[in-house]
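Consider the single chain below, provided in structure tokens and representing the form predicted alone.
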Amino acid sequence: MYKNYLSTAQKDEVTAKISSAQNIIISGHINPDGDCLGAALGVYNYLKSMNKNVTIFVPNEFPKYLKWLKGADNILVFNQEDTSHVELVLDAELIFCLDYNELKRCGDISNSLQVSSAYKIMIDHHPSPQDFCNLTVSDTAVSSASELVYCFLKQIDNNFINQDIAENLFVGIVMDTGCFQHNSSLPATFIIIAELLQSGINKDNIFNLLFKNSSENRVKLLGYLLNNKLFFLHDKKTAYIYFSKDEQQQFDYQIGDTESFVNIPLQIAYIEISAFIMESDNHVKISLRSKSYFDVNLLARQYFNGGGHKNAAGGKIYHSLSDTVRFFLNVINNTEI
């Protein structure tokens, strides 16, 4: 079975907050994905049927293909500029930070957050809390944050889960594993799979909405990296796909166009490290996969300013594309592998 994360004070001091609390605040991370949209929506529903007035807030847009997700259309994205953003998480009694366990993760919220005089709860699997809140549910061994939040909100209510709230967790532990793929060994997770779909949520309807919703230049955009910007280290077990700011133009790139993109060469039977990297604005970003037994957590945090999953992680940097794409090379060459 799945564990129970609280001890009974713990438990009986979160309910009570949450009973008195009217106000309150659910936080994400930056890029929010599948996961943290799942898990923040779970307690968002949760929430709402106890009439509780609850704000959603994350750092930036999220894409597209998401956006179905019940409630979806009620998050925010933080501008600290606003001062009603700003009053909402200072006036906030309670405050869930749901998939991210350091401050920088969450982006401009953070100067709000750690002013706020609110309860804060963490729900998170990433290695290496930080300890900014007043209570932390935190295993890296759990698929996901929404599996977490399961087990969180069904030790404080046993009758929790409706259709919407199973919906959303549901998604956030399909997306975070890769329909299962990784981080995916726990029979607890499949228990709870089960117990969400005895809800009664559409799982087919589901992976239709999430998997066979894209684009015809989404398509078109896939066939083109692979044909075109996926190169190959073969010594190091390595394939990089780049995507630069003209070629996004070209496509008519959208949030979230270019999801589950690099996992793909790990299909490749040799293959044991993906890396997709994608410039944007200010900075380039790299997401990083594994296939077995090598650690891109590590590498995501030593040399990418990032983090994750020892399968799956990521990082920014602050060069150019063609800068960033070398500076890869050149880590992968020197890392044994």
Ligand code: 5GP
The other form holds:
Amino acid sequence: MYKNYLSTAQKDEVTAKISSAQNIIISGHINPDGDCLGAALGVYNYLKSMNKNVTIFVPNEFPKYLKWLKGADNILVFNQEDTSHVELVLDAELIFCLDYNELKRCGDISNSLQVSSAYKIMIDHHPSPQDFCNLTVSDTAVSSASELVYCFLKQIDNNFINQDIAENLFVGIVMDTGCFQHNSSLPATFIIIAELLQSGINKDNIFNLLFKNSSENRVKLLGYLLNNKLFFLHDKKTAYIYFSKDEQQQFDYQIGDTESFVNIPLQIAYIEISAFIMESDNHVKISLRSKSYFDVNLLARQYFNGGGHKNAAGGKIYHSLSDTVRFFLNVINNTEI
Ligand code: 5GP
Ligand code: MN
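Structure of the form predicted together with ligand 5GP, given the form predicted alone:
Below: every chain and molecule of the assembly, starting with the one above.
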């Protein structure tokens, strides 16, 4: 069975906070992914069913392939120059911080969030959560923030589920486990999935929308990168791909187009680590994945100003693409793998 994360006192406190709060903010992390949005929209649809005023803020745009999620039209990109955005955070009585563990992950909203007197609830599954919320629901053993949201809502309201909530939480769990390939060895995940399916969601349709809905450009880009930009450090069991701004223009790159490309080199039997290195406006973004024993979270924290999970992490480097690739090669060559 899945866990109850709240003590009786916490459950009473949270229930009272939700029932008295009228203005509620949900905050997600930078480069919002399926789990972040699934968790946020799960909570959003629950609170909307209770007639609350709810605003979801994310730090930057999210991929097109997640725009169909129920409630996604209402997601706002936080702009600290916009006083109406800042006021919404300062006036909120309750704030949910979902799928992130430290303030720097939520972008510019962090200043307003810190000074807001709202009761703050973190629901997250990344290691070493920072202590900036009144209540922290954190479990690194759990597949996704969306699974934790399920447990949280179930505990405070046994009848919380409706199809919109179920669809969003399902998407979050599917995306953060790579369709149940990783972070999903606990029976609780599948009990929750069974309960989500029972609410009547259309699983096949959801999979089509997530995985059979991309542009021609994205598929051609994959072919290009695998053929021309995939390199190997054989004695370090490492593969890496890098993707420049010029190439992004050439392929009319849209946010989300390279989603999950970093996983593909792990299909090669001997590869243990895969990196996707992408030039951005004022930095280079690096995504890291490992197949099993190697901890890419530690690597991301130590060398790439980032973090994440043992088998999936990311970070940023404020240098040119070529310097970043050189730095990455240097790090890997000096690391025991
Ligand atoms: P992705 O490579 O898909 O962007 O991210 C993989 C995992 O690493 C996610 O769990 C994400 O939250 C985490 N992650 C990605 N970039 C960063 C970063 O810059 N800082 C931290 N702390 N975590 C990151
Ligand atoms: Mn997550």
